[in-house]
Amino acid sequence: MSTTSLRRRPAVKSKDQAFTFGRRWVAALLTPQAISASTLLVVIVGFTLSAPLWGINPDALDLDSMSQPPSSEHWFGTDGLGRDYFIRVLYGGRVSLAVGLLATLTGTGIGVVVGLAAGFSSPWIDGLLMRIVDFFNSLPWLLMVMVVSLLLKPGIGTIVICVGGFSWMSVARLVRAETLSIRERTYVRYAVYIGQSRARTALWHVLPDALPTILVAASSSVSGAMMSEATLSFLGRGIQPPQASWGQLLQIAQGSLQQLPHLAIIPGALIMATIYCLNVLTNVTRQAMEAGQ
């Protein structure tokens, strides 16, 4: 058997695994619960993305229509400054979803790099990286995020850095465990034996086989990132007015819960619905992955 054929074998195997995993995932998506969750998530995302098409300025003040209940003119009513609440909810959803996605990409990216490096390096590097993971896990998450948010200018970038920078440890542990398993497979050992660099072997042979695990970890992190953004905004350290997010809308609405409870109910319900849909799809992905083991 030639060296070329042995080098190609891992790539073919990874493609076959990815195809099989994708087929199982699609089949799992056809269950009633997954269909309903997917449909609801598509509707929520679609509405938030359509915000600019409504032609309404979310920051436009109307002092003659302050704190109005829902009506045909203002579907979700108006806030304390007369701003249309429907359009602010849509724009707030864009921010919350964007923060959840960007923070997840940041945290997952850091976790994958650390996990691959720990699982495919020498024992002392592995031990050092795991001690760093333990150190970050021992930190009081909310307190550290609040401290970092105080040092940086409030905004989307700060929230992404805070949430992503303190949420990568679980991904790193999962990727490390998967890497330790994959590195013992014959084709990976042979790639190292013929002199292929550790970095190239990790990227071309280990990472593709670890993708299902990474996908499950990432999908479960999106809902956590959204909850973190809502928590920071609710505490006043997240998105700052006049820009809106669902968490920031909740924070503002707490001053008028008795008079206008829908100002808190609507963004709160959207946060819960989005997280529910993401959790359902995460379970579907996990079940598809476990079915192939």
Contents of the next structure:
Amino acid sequence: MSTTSLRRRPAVKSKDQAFTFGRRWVAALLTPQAISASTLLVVIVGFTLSAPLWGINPDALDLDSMSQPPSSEHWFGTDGLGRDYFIRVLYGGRVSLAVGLLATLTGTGIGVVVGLAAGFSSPWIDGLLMRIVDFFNSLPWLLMVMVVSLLLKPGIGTIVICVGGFSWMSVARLVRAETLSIRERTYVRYAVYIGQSRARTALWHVLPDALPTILVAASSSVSGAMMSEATLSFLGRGIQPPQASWGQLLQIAQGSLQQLPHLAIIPGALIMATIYCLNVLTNVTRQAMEAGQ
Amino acid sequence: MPAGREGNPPSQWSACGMRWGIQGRTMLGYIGRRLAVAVPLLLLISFVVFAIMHQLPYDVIDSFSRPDMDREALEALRERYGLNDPFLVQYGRWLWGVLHGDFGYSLVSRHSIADDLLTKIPHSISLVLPAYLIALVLAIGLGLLAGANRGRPTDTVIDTSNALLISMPPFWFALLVMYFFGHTLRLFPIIGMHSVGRTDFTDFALHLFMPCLVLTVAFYPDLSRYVRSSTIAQLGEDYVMVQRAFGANKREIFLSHVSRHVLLPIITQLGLALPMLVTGALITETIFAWPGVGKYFADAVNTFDYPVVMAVLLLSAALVIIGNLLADISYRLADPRVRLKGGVS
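For comparison with the form predicted alone, please write out the form predicted together with its partner chain.
Below is the whole assembly, all chains and molecules, this chain first.
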């Protein structure tokens, strides 16, 4: 619980403040670092989204051209079964990015509900929820996720649940701290005073004010979720073949590392580039937010 | 510390400690209270994991049975391992064993798990400890350097490399290291801890190099960022300005004041790193086939060897809890201004 998140902000921003606030955002996003990061991210995301437009089947085997290095015909070469690696990397990227976003959405969703409930209900429920947060925090997450993933059918849904279900605690803590400060504001107290229900007050009056904090926390957990997905898939507990994700491609590449190093280098480099860009943009956003407070 | 009990406590207080009446008074009482929370927590974790393992559609018999094996013989094996007993009976039997220091036997290798752990924990520590110490020393040096030169080229290089290293998947780096040093240059052996028939230190060190490098690079960037940002925070404190006003030069301020304030909180990081000693190298151990606890666990998960999974999970959860407690205690010892709070976080 940091002191900055508890600091009161003026509830209503004047037009002038809103203007400087907007200008600060523009200034933050126009630094060379932020521009290059967002450009690279747009290129990567654009390529993965364009996967179906290339007209190449990612599962088509070509036994005449197995295990080839990159060439003009196969940009990223072919894998051990003669599948075009470029298109597999594109489809893998779609899965990796989708899992990153969905897991973040799941984790943030759970965190917001728990945080709002803890901060806006009786001390008893608050205590119980915080003990649950403690419980999840004291779990060795990689070990737990490996066990839980045994229980569910392998696939995108499972990995989203595993990653999201074990990463909501920090969001819950943040939202709870925000809620505790927001609920002391006059308009929230008034809403309670005139007899609005707790749930309605929490959703209509507290949640909107906590939204900026939530958004920053969510955006910073996308890269973590992508890394978790890659780790699990690499350990063979995530995305299963023939479906591909960048982590799963790395797992396959591990077996033929000596002969076909490019199969390992390409997906890993893409994971690293994507996570780096996401981290840069998150930092920029957070700094602009903190400066705006 | 008990000032909050008189008058009106600030809202932050009522939220955390006061309401629960677990505001600490003495260190021993504090430790006792924390342990009193830790034991039920460990029981809860073990129960949940046991329940999950019990729910699995497969069991260990499925992992080594072949289609041509006799169905009745398999059923007899299940009966012998106690896999047909009710869930609570199995859990009770397991818990009773653990309380007597008996973690049971691996269902796959039939070895005693306690014995296995006693040989594998030192293997993991011999890999993780050097890596963590190297990373810590590097992080302290480079972090202080970057923080002291904030905004200058030195800082930019260190900070950017930290950002890049944080974004790098450790297992990808492991593959690159393996390809470059192992396959291309053929400098180091690729898997294992010893070559067959050799037990000398040189052989061990050769095997250690690559996994240790990977782990060092995995541990370093977070620590380095931590040191850098707390250096920057300390340089902005009032006492630095006071020192300046009294004419102390930058070097004096930095060496005798700032670095001390930065280094003390690092003790707390050591407590948080405790669980990593045992399971922090799960991925690295799996890639380099290092016979430590991480690989032991990963193999056990793949073969549904649930007594092993349970034992490692319990050990790891206990280390997380003890590590957090040590971190809080050492932080309290390092900085008497910190109030003791309850909870297990």
